[in-house]
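There is one chain below, alone, in structure tokens, taken in the form predicted on its own.
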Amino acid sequence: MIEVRAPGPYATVQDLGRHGYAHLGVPSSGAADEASLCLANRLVGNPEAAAGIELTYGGARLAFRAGAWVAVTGAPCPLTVRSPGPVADGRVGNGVPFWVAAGAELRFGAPSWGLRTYLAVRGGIAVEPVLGSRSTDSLSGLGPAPLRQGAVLPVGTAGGLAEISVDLAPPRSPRDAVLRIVPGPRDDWFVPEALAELCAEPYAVSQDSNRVGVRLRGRELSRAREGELPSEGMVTGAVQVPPSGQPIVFLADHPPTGGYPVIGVVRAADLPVAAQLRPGDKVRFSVRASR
């Protein structure tokens, strides 16, 4: 069991999401930066889809009632293991598996870059699944509640898991980030130069961003048509443009449908970059032709 002594600004349990329910109005949710969660799970021998903890801007303190192998990936935080008794506190690293002894407390500082940090525990976080997923959905409220002080999380069994191995990946900084997009499906709703305007200069990430989407401030994108679309299906990475002309990049907790036109869709390979953008960061778009 893991006791949450402090969750930081915002922390949730996440796996790779509850897919296949969009026709029922259920978002997919899951880790905003899937690549980082998958890496953390591989480092401790878990299946990539095992549930872990997603921290927003660090700041958490987690107490371990039993010893466990863990790994921390994503936005890199200063990590300290505070051991019980006379043993001195120890600094540990990001991107490598390490042991946390029974009774010890793992403390997270603020990340040096990025926004979301992932903790995987060998055996996975074993909260009850909802519709086949243990993910917290901030939009619909499905899944476990966001972590609060005093919450206790069960850890699954480690029997039959793969051997622990180091699988280092180079850190990815979102500074000077570029998101590659495929135009459409509604780029014809904008003036011909809108895509060029989108890619002309960086946008700043708004403080109103969250797991639903990254809200951006910069050049306004002008429409060529009046009115609004009927509600239609949305995918993760859709760049939706409301009447303000300021684009929004949909993340893991985005709604299944929306009525504002989508000028382009961020490539799946770049979604982890979008997930790590913090308020005030700058991001550019580049266009990759769809045909």
Given for the second form:
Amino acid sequence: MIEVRAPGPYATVQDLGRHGYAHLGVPSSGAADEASLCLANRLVGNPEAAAGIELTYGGARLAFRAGAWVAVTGAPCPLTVRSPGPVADGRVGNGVPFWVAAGAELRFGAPSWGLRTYLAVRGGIAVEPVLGSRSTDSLSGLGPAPLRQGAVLPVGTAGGLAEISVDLAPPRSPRDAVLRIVPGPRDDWFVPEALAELCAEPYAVSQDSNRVGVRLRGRELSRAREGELPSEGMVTGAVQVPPSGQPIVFLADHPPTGGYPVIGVVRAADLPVAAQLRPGDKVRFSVRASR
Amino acid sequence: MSGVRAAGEHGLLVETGALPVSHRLDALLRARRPAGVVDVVPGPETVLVVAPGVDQGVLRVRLEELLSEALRAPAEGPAASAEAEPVTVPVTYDGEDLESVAELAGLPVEEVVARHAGRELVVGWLGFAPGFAYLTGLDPALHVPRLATPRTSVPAGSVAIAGQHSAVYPTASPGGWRLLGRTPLRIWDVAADPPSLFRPGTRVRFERM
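Hand over the structure of the form predicted together with its partner chain; the form predicted on its own is what we had up.
Below is the entire complex, every chain and molecule, led by the chain shown above.
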């Protein structure tokens, strides 16, 4: 069991999401930065899809009632383990599996870059799944509630898991905040120069960004046609443009359907970059094909 | 207009041009699901197909074939899922907005109820919230605007109308649709498989309790 002594600014349980229900109005949800959750799981010998904890801006304090192997990935936080008894606090690293003894508390500082930090624990967070997933969906409210002080999270059994065979994952450095996009499906709803406008200069990440989407401020994108687009299915990474002309990049908790045209979709490899953008960061778009 | 557009590296958006075609294509995709397809999301004029890691060129050809099959079916016939029995939704017509709807429609309350329960509706698509189905085929006399100020909480089971659609609120949520009544029928249950009584193409009949 893990006791949440402090969740930090915002923390949730996340796995790889609930898929196959979008036609029933259910968002996919899941880790915003899937690559980081998968890595943390691999480091402790879990299946990649095991549930972990997604922190926003670090800041959490987690007490372990039983000893456990854990790994922390994503936005790198200063980490300390405070053990019971007269033992000095120990500094531990990101991207490595380490043991947290029973009764110890794991403390997260503020990340040096990025927004979302992932904790995997060997055995996985074993809250009750809803529609096949343990993810908190901030849009629809499905899944467990966001973590609150005093919440207790069960940890699954480590029986049958692979041995921990990795010592260290190379640290991920902050990547250039460039999001490569595939144009469409509704680029024809915009003036012909809109894609060039989108890619011309950086956009600033707005305060009201969240797990639903990264809201951006910058050049307005002009429509070539008036009227309303009939509601249609939306994918993660869709760059949706509401009437304000200011784009929104959809993240994991995006609504499964929407009525604003999508000028382009962020390439899958760049979704972790989008998920790590902080309010105030600058981000650029590119339509060049991947190298 | 119809065709297949890229929706990123993992999605293809098929333009069906009309809701019955979306429903037929959805049914074809359920019956003969191409490998790797994770989600199929019908909309009024489109069907989104999500298939991570699948060769988009191959899938596109397959979807074009299925789309022409869906387009060949009679345009006015019942939706492809019409073989199933319609879902009957029992309703107590005592909604807070019954009077205002009657006024807007220029009909007696009794007639509003009769027209709402008098036709078979079809689930167009779901959205807004899990299990929230947009029911199409509502009597045109009942096409009334949404409330100017949405309610902060509408109870689960509320039967409502707005614009060209009717709906049953699957869970308590804020909402701006006009309330005609309520049903004890549980249309959304995360413990059930499937969790929703309604899916795109489901026929629905409201019945006065």
